[in-house]
Each structure stands twice: as C-alpha cells, then as structure tokens.
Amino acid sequence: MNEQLRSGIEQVLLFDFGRTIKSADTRMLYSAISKAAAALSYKNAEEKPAGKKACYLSAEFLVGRLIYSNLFNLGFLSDTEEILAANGHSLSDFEEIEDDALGNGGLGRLAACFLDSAATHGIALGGYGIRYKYGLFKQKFENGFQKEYADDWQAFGDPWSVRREELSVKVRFGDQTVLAVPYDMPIIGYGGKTVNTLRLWQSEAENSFDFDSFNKNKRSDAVSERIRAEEISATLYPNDETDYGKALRIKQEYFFSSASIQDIVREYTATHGSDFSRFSDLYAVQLNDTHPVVAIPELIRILAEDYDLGFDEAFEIARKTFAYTNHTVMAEALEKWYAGLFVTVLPQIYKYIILIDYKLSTYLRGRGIRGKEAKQYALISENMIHMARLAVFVSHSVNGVAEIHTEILKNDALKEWYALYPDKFNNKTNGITPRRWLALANPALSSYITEKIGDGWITDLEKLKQLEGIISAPSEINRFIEIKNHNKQRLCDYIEKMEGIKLGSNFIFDIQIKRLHEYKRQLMNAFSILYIYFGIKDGTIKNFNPTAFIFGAKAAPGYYRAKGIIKFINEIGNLINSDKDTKELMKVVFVSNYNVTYAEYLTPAADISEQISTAGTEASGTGNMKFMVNGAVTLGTLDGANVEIAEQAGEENNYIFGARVEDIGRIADSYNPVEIYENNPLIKRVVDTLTDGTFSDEGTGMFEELKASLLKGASWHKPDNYYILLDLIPYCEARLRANRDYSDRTAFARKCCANFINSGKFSSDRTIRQYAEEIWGLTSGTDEGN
C-alpha cells in the first residue's frame, strides 16, 4: 500500500470534512483522493528545464472523467483500490461522477490526448481554454426526441483544479469589461515525471454586486453585471442563430484568446521586460481550428499599444509565433463574422484586422495579384471577416490532420493559399492516447498485450507489431475472442444500467458513435438498417448473424435536421426491437448522453466500427482510431484517417465502400438523387418510410424535411448534399459482407487483430512529437528551440 497516498487522503478528509476513509461518502473520497494525488504529482514531478514552451489554444478540452486516468498515469490505480477496499469502498464508486464535458467531440478529445502525450514525453505544452460552467449538455430522449438539460460537471466539486485569482486579467469588449480568472488543472504524464498545466479561464464581473442598485430596490440591476459576465463562460457553443448568440460566440472566442495571450506576454516580460526580440524563440502558439484565431490581432494589439512596437515588427513576431491547425474542408465550417457585428463587439481588434488586411493586399500587389484574383484572399470581403484566411496569412505553419485532408486543403479548400505559401502547409495525422483508450478502457486486452510483449507499448504503440507472429496461433486468436466477448458483456451490463435495455453479447456489435452531423451520415446508417430489416422480413436476406446496431451522438440544440435524424433512428428502434420476427436477429439502440465514459465501454466491445462520412468531408476522425486500437474492423469510406487505417491494417482486413473524393468531384455538377430514388425500389422503400406513415414525427414535420433535404435540397445546399443515396447500396452490400464474414469467427477475429496490432501510427504520442519537432522547434525534454 502506498503510505504517502493513504496519509494524504486521510489528511484531506480530516481537514475538509472531519471524516475518516471508512466513514467518508463518495463525494468526499473523490475530493480527497484527487487532491492527495494531485499534491503528490507536483511533489514527485521532475523540475522543468528552462526553454521554449508551446501553448495550445482550443475552445474545447474534452478531458472526460479525470480520476481514473490521473491515477493510472501516476501508478496509483491499484494502490487506491487497495486503500478503498480496506475501508469498505471501491474505485467503481466513482462511476457516478460526471465527465468533465468541456468539449463537443473529436476536436476537444484530440486536445486532451495531445496534452496527455506531451506530458508523457516531457514536451513543454500548456493548454488554454474556457472553464465552461455547464459543459455541453446532458442528453435525454423523450418519446424519441432529444432533450437537453444542463450538465453540471462540477456537482462533485472540481478537486483537480486550483483557482489562481492572483493571475486574473481583464478582457475588454465594446460594451463591457470582465475578469478572466484562471483555474489550473495538472496534466500528468505517464510515470508522473512531467506535470504540465491546462489553464481554463472563467469569466467573472469586476463588480459582482451593486449595493447602490440593491438598496434602491433595483435588484435585477444589482446583479446584471455579474450575469452578463458569467454567460460568457456559461456553456460551450451557445446557439448562434441570432445576432445576440453570434455576439456571445465572438465574446467567448476573444475572451479566452485575449486572456491567454495576456498571460503568455506577462510571463515573458517578467524575465525579458519589453525586449520582444526572443518572444517567438521562447513561445509557440498553436491555434486549434479557427476559434482562437482572434489571438493573432490581439497579440499584435498588445505589442503595439502596451509596448510601443511598430505594426510591422509586431506582425512579424506574430507570424513567427502562431501556427494553425485546420480541422475542416467544408466552407461553411470555416468561421466568418459580419464585420458590422464584429466591430461592435471588438472595436479595438477590428482596426488591427484592417491593418493586417492592408498588409496582405500590399503583399499581393507585390506578387502581381490584383482585382478579382486578389478578392479570394481578402480578410474582409463583402462585409465578412474570414478567420481562416487570417490564420493562414499570419502564421508560419498550416497543417491538416490526415494525409487525404491535407491534400484536399492544398488542392481545393485552400488551394489559392497553397499556391502562395507552399512551404507553410504540412500534415499531422491525428492520434489518440494509448493510456486512456487501450490501457484504461480495455484492461482485459491491455493485460494480454503486456503478458505477451511487456508494457513498453504504453508509451510506444508501435511495439504492438511485436504481436504479429504471436497472435496468429489459433489458441491466441481464441483468447482474443474471449476478451472481445468479455468486453461485449461489460457493455451489455452498462447499457442495461444506463438505458434499461437488455442486449445479448452473442450479437455482432456494429457501432457508430460521433457528433450528429449530416456529413457523418447517421441517416444513411438508419436507411441501411431498414434495408436489412425489410430484406429479412421478405426473405431476400438469409442467414443473417444477429446484430446490435448501436448509436451514440448529440445534436447541437439548434440543429433541427440532426434532431430529426435522432428521432428517426429511435423510431426505427421501436419498430425493430418489438417485431417478433426480427428481435432475435436485430437490435437498435441509441444510447443517451454519449460521452467519454460511454466511449470507454463502447470502443472495446465493438466488432464493426462505422466510419461512413462522405469522402472528402471528415478531416481525420479519432473515433476510428479508438475502435482500431481496440480490435474492431472499419466499415467505412476512404475519408479522413480511414485511408491510412486501411493502409496500415490492409484493406482486406476492413470493409471499404463508396464513392471516393475523385468520384464525387467528377459527378458533383450532374448528380441527381431523384433519379436514383425513382429507379431503385429498395432505396425508394426506405426513404419513403419518412413520410408514408411507417413512423411518426409527432406532427413536427421533421421527417418530411429530412426527405426534402434528399430530394429537393434547400436554399443553402443542393439535394442529397452528402451523397447518401449514391452510396447507400454499396454500403448495404459491404455491411452484409461483413455480417457473412462473421460466420467464421476465427477469420473475422484475425481481421480485428490485424487492425489493433497495426494501430501504432495512430498514437497521439507520434503526432505530438511531430508538432513539437516540425512546427514548434521542440523535442522531448530539451531546449532545441533556443
């Protein structure tokens, strides 16, 4: 037993609650264990060497439940279980603790994985973001419809964070000034040698209570300043359908960007005063998508106004400091703001964007680029501010997050910029941390791996390839099948606990878990399930292996069509799960409130990983990597990192289907989904279920609108904008082929094993080393940048 840890827990419990380990409740134990472990992490960590530091600015950090991952990285997991067991408790008691839901999906989870990998490998990387009060939202289904509820992730307290009020800064908007108060969260590397920091900013009022107004019976006025300040960090991605919502989004992005840049500058000047000649030698700032791009003009503003640097000098420092990661190829996702609204919210920043735009136009003229040709580069065009253009112009590096994504950026989405700055563009294929997504999420498989090759894979996932000659033996394949069955039963138990739904572990587990968006094509998945259901009913599909089709996703509160898809899938589930002819062959389950913890149960249990986005739309994906490392086959398009997954594991060990990027490029102008719908009775049958009375949308019109989006389009997009009907039959055929292959469980398990033993490339350890060495000028634990 770790006596230091036990003693620390006892001290916190006594001081904070007046309890012993035996008499404490779950909330008290969670707080005490977290605080004691955090204190030991700082005590035992090695002193950080002086040198260059990278700063990762992101609107999301989806860290999930911290207690298990931090205890694992510190090597305290078994010690904690022993301490608790000796006092009548268990580590499983903490499963009721809410995830730290400070992100929406892959963008935020990637940021969390990067921080873990950097700390594990001794790379000086600090995170900066927002300490949202309510995170994303809790999702429940009521009559099949998504309903959102506040997600109070701090209900058990936040013992991993420390309020650093002395480091607060002021952030000014056109109509208010707020305090940005930092909360520091330790990012503990595996082995506990390095502890980096995630600094999250909370928005507070300078004057939280106006006594004068209160004494005059103007009680709402007394707290109005506090309410306006706190809404900035209240919740992730407020609905921006109105101007008020758009202004709040701009405020959020500037709030954490300004606070972070002020913090970095303050740290630099404490040592170097107003001499900024070494600023970019000592700080690298990575912009995770367009949300923090406003940090660029903010740094220039601070250098010019607070330290009297000339604009050109400040601009050059910014260019050397900032690097930009692009996460999308879709034009509608590249942030743009109305200039009129932006100048109202951030008048002090708008003038610097004008200056940067003028510098750009001067540069373009020098290159002989004028008129219409220059317009495609303009930072301010048709009264819109283009944040991605700002990021590309004032940065020294622009990276995509998968090989195919980066090529699309170069050849299509940002081709004019690539022509201008080819040396800026580079690829950094995403990754996931093997500590969280294999060692912690899949203890049965990780124990097997360690038994066979030792535990070096935990920090070097490429070592999994050492299993290649071992796992091919029939006895070892059988062990893998036993592990998969164990994980499937574990998921069945969890789903029954969370949803009240019983599943059989003898089913194939076919799983699609990701943010609900049209391009991810959950609707195509739903149509395919109906295709199979009707085929089983009419006898055209025979010898079908029992399959559980499992979904997990949240739709943005204002995303009406995505909510319609959720309702449609739940209606399909009601039909299939209650049909006596099919209920022993098919189950449809949409788990509620999908989050990191749910993913830790779902990914180890999956047989088939659904990665079915339209080719050329998913930048990379990281869910595909989590499934791969846990031994699932990919059923997917050649999109994002699926391309590299198929390369690493072999296309023969996965199920690839559908139109490729070049295919879609050829037919984009002539594509006619109505023709496909009218000429294929199988497609027509499943699409018509939206409106023929098979299912009910309770009079909302959601299903009619979904059908119209496929066949008629809308003012902002053409019919079937994501080519669902084009790919539907190839998808169904690939799905049925995977189902048939599962009949030979041993052969199917070999495909699964080929995936996990070849997943080494997709470790975030590899990705973060590439960022450090190739973009930031850092290497593990060294001072290469100076």
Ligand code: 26Q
Given for the second form:
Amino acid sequence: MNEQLRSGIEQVLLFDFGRTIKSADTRMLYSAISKAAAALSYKNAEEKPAGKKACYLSAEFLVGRLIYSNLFNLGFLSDTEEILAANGHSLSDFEEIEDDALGNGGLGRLAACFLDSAATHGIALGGYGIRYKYGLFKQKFENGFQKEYADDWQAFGDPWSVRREELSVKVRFGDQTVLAVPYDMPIIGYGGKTVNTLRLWQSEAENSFDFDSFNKNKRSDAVSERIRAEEISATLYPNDETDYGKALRIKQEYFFSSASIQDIVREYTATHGSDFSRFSDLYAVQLNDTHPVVAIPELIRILAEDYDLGFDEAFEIARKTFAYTNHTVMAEALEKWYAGLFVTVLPQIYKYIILIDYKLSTYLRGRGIRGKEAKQYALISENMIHMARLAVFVSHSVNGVAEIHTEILKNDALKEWYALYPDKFNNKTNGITPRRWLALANPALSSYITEKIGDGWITDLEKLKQLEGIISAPSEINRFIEIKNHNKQRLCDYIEKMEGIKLGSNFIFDIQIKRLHEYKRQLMNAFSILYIYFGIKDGTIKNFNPTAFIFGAKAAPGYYRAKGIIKFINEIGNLINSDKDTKELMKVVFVSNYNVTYAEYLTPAADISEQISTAGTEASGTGNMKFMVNGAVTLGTLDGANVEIAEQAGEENNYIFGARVEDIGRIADSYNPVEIYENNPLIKRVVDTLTDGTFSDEGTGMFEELKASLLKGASWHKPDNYYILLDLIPYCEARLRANRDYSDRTAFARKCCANFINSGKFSSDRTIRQYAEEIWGLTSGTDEGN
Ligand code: 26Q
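For comparison with the form predicted alone, provide the form predicted in complex with this ligand.
Everything in the complex follows now, all chains and molecules, and the chain you saw is the first one.
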C-alpha cells in the first residue's frame, strides 16, 4: 500500500470535509485524491534545470478528464484502486466526473497532448490559456435535433488547480480594466519526474467589490463592473472555424495574451532586470493559430513603454521570440478584425500594429515590392487587420501541421509570404499522446503489447515496430481479434449506458467522430449509408457484413447546415434501425455529447476510421491517428495526415479513395454536380431523400436547404463546394470493398495490426521534440520518461 498517498488522502478529507475514506462520497474522494496526488507530484518532481523555456499560448486546452491520466502518469492507479477498495469504493466511481472541456476540438486537444509529451520528456514547456467558467456546451438530442446545455465543468470542483492570486496582473482595454488571476494546473509527465505548469487566466473585477460605488448608493455600478469583468472568461466560443467581429472575442484574445506576456516579462526581469538582450535566448513563445497573435504587439508595447526600448529593438526581440502555427488553409477561416472595432477595444495595441505595418511597407519597398503586389501583404487592408500576416511578419517560424498542409501553405494560402521568407516555413506533423490514447484508453491492447515487448513503447512509440515479426503468427492475430472484440463490447456497454441503445459487438464498427463541418463531409457518409441500405433492400448488394455506423459530433450552435446534417443522420437511424429487412445488417447510431472521454471508448473499438474530408481542407486531423494507434484501418481521402498514415502503414492496409488536391484544382472551375445528380440514378435517389418525404425535418426547411447547397449553391459558394457528389461513388465502392475484405477476419486484422505497429510517427513525443529542437532551440532535459 502506498502509505504516503493514503495518508495524504486522509488528511485532505479530514481538513476539507471532516470525513474518513470510508465515509466520503465520490465528490470528496475526487477532491482529496487529486489534491493528495498533485501535492506528491510537486514534492517528488525533479528540480527544473536552468535554461531556455518555451511557452505555448493557446485559447484552448482540451485536457479531458484528469484524474485517471494524472494517476496513471504518477504510477498511482493501482495504489489508488487498492486504497479505495479497502474502503468500499472503486476507481470507476470517477466515471461520473466530467471532462475539462476547455476547447472545441483538434487544436485544443493537440495543445493538451503537447503538454503531456513535453512533461514526459523533460522539456520545459508551459501552457498559457483561459480558465473559461463554461467549457464547450453539452449536447443532447431532442427529436433528433441538437440542443445545447451549459457545461459547468467545475461542478465537482477543480481540485487539480491552485489559485495564484499573488501573480495576478491587470489587463487594460479601451473601456475597462480587469484583473487576470492565474490558476495553475500541474502537467505531470509519465514517470512523475517533470511537472510543468498550465497557467489559465480568470478574469475578475479589479476591485472585487467597489465600496466606493456601493457607498455612494450606486450599488448597481459595483455589481455591473463585476459582471462585465467576469464575462471575459465566462465562455468558450463554440465555433471552431470562424466567429469574428465580436468585441468579446478580441477581449478574450488580448486578455490571456497580455496576461501571459506580462507574466513572462515579470519572470525574466526578476533575474535580468531591464536588460532584454537575453530575452529571446531564454523564452520561446509558440502561438497556437492566430488567437494569441496580439501577444506580439503586446510584447513590443511593454518593452517600448515600460522598459524604454526603441521600437526597432523591441521588434527584433519579438521576431526572435515568437513562432506561429497555422491550423487551417481555408481563406475564410483566417482571422481578421475590423480596424474600427479593434481600435475601440485595444487603442494602445492598434498604435503598434500601425508601426509594424509601416515597418513592413518599408521592408517591402526595399525588396522592390510595391503597389498592388505590396497590398496583399498589408497588415491593415480595407479596414481589416489580418492576424495571420502579423504572425508571419513578426516571427521566425511558421509551421503547418501535416506535410500536405504545409505544402498548401507554401504554394497557396500564404504563397506570397513564402516567396518573401522561404526559410521561415516548416512542417510539424501533429501527433497524439500514447499515454492517454493507447495506454489508458486501451488497457487490453496495452497489456498485450507490454507482454510481448515490455513497456518501453509508452515513451517511445516507434518500439511498436518490434511487434512486426511477432504478431504475424495466426495465434497472435487471433489475440488481436479477441482484444478488438473485448473493446467493442466495452463500447456497447457504454453506449447502452449513455444512449440506451443496444448494439451487437459482432458488427463491424465504422466510426466517424469529429466536429460537424461541411468540409468533413458527414453528409457524404450519410448518403453512402443510404446507398448501401437501398442496395441491400433492392438485392444489388449481397453478403453484406453487419455494420454499425457510428457518429459523434457537435455542431456550432449557429451553424444551421451542420445542425441539419445531425437531424438528417438521426432520421436515417430511425428508418434503418427499425426496418426488419436490414435490422440484422445495419445500425446507425449518433452518440450524444461526443467528448474526450467518449473518444477514449470509441477509438479502441473501431474497425474502420472515417477520414473523408475533401482533399485539401483538413489541415491534419488527429482523430485519424487515435484510430490508427488502436488498430483500425482508415477509410479516407488523401488529405491532411491521412497521407502520412497511408505512407507509414502501407496504402494496401487502408482504404484510400477520391479526388486528390491536384484533381480538385484541375476540375474546380468546370465542376458540375447537377450533371452528376441527373445522370446517376443511385446518387439522385439518395440525395432526393432529403426532400421526397422519406424523412422529415419537422417543417424547418433544413433538408431542402441542404439539397440546395449541393445543387444550387448559395450567395457565398458554388454548388457542392466540398465535392460530395464527385467522391460519393468512389467512397461507396471503397466502403463496400472494406466490408467484403472483412469476411476474411484474419486478413482484415492483419491490416489493422499493420496500422498500429507502424503508428510510431504519430506520437506527439516526436512532434514536441521537433518543436523543441527545430523551432525553440531547446534541448530536452531527459531522454526517457523514467
Ligand atoms: C476563431 C475566432 C473566433 C472564434 C473561434 C475561433 C476558432 C476556434 C477554434 C477557430 C478555430 C478553432 C479550431 C480549429 C481547429 O481545431 N483546427 C484543427 O486543428 C487540428 C490540430 O492541428 C488539425 O488536426 C485539424 O485538421 C484542424 O481542423
């Protein structure tokens, strides 16, 4: 028994709740175990080596549920289970603890995986973000429609965090000043040697209570100042592409960027005074997309105004300090702000943007770029401030998140900048942490791997290649199949608990889980399911292996089409799941409130990973990697990291289909979806279900609008701008091919194994080392996590 841990838990329970382990409830135990484990992690961690430190500025950190992963990394899972069991409790009681959902999707989850990898490998990386009161909304379905509910993630407290009131800073806006109060969360590396910090800022009124106003009988002024301050960190914007033009969003971005830069400058000046010559030797700041880009003018402003540096000197320090990661290629998703709004909210920053823009135009002139050509670079153009341009100009590194994505940045999205600064551009293919996504999420496969090759893979995922020779034997393939079946059963139980829906674990599990977006083409998946359904009914599709088609996705609350697609898929489920002809062959399930915890059940159970975005639209994807690591085949397009997945696992072990980026580039101007629709009766039939009475959208007109988006387009886009009808038949064919191949379970399982054995590249340990070495100029403290 781990006595240190037990007595720690007992003490917290006694101090905080006056209870014993036996008499405590789940909430109290959650709090006490977390606090005791956090305290031990601080106590046992090695001292930080002096040297350069990197800071990851991100508006989102989608860390998920912390208790299991932290106990796992500390090596305390079985100790805790033992302590709990001796007192009539169980670790599984904490399944009811909610995720920390302080992010939308890929970008926020990537930040969380990076923190885990850096801490595991002794890399000095601190996270800086916002402590939203409410995280990403919770989703329920009512009559097949998405309904949103507030995510009160602190309902069971926030026992992992420590409020650091003494480190609070002021953040000034044109019309208000607020206090940024940091909450520190320990980021515990695997093995517990390194504990880094995720510092999340909470916005509060400067005077938590304005007695002056209160005494002058202006009680409402005192209250409204508080409300206005707290509003800034109240909610995460639930839109994961664009939601610009909102004053509150600019305030959020400046709020955490300014607080973080002030924090870094405070730390630096504590040892170096106001000599900033070593600043960029000691701090690297990585900007997670454009959301924290105002940190650039903020640093320049602070150096110039508080420390009397000249503008050029301050600029040069900023350029050497900042690096920028881009996560999207779609032009409409590149962050822009109305200059008029910006100047009202951040007058003191606007001034520096003008100065930087002036410096840019001087530089361009020096390189012989003027007139129309120069305009495409302007930071302020047509009364809009272009944040990506600011980021590229005042940084020393610009990276994409998968090879194909970086190529698109260089040759298309940011091509004029690439022409100017070819050496700034580099690729850092995304990754995922093997601790959460394999070791913790898939205990069955993990024990199997460890039994065969030892547990070194947990911190060195390339070691999985050692299974190559081992797992080829038929008896071993059968063990893999047993493990997959076990994980399917586990998922079935979870889905039954969460949704009240029964699934058979003998089915093929075909899963698409990701945010709902037109470019991710959940609608194409839905059409393909209908295509198969009609084929089975008509007798043209025979010997179909029973398949559960599983979806999980949240739609941004204001994204009308995405919500229409959810309703459409739920309608398809109602039809197919109750049809006696197909009941034994097909099931369609849209799980509600898809989140990190759900993904931990879904990814280990999948046979088929749906990665079907239009080529050239998904920057990387990371869900694709989670499936690969857990031994699923990818049914996907050559988009984002799918390209590298197919390369690593072998294209023959995946199902790649559809138009490539070059194909789409070639046909874009002449593409005519109406012709495809008119000439292919099978396509026409599935598309027409939107409007022919097969399904009901309850009179909302949503389905009509979806059909029009494909055949008529809209004021802002051409018909079928994500090429669903172009790729639909090749997609259905690839899907049916995978279904046929599954008849030979051994052969299919070999493909699955080829995927997880070759997934080493997609560990975020590899990714974070590349950031550390190639961008930040850091050397990792340790090589191993233990
Ligand atoms: C911007 C302005 C206002 C409000 C919200 C936003 C906003 C918020 C979140 C814009 C974008 C996001 C998130 C983007 C995102 O998750 N991108 C994904 O990043 C992953 C990690 O690199 C990639 O794998 C995915 O391909 C990419 O879509």
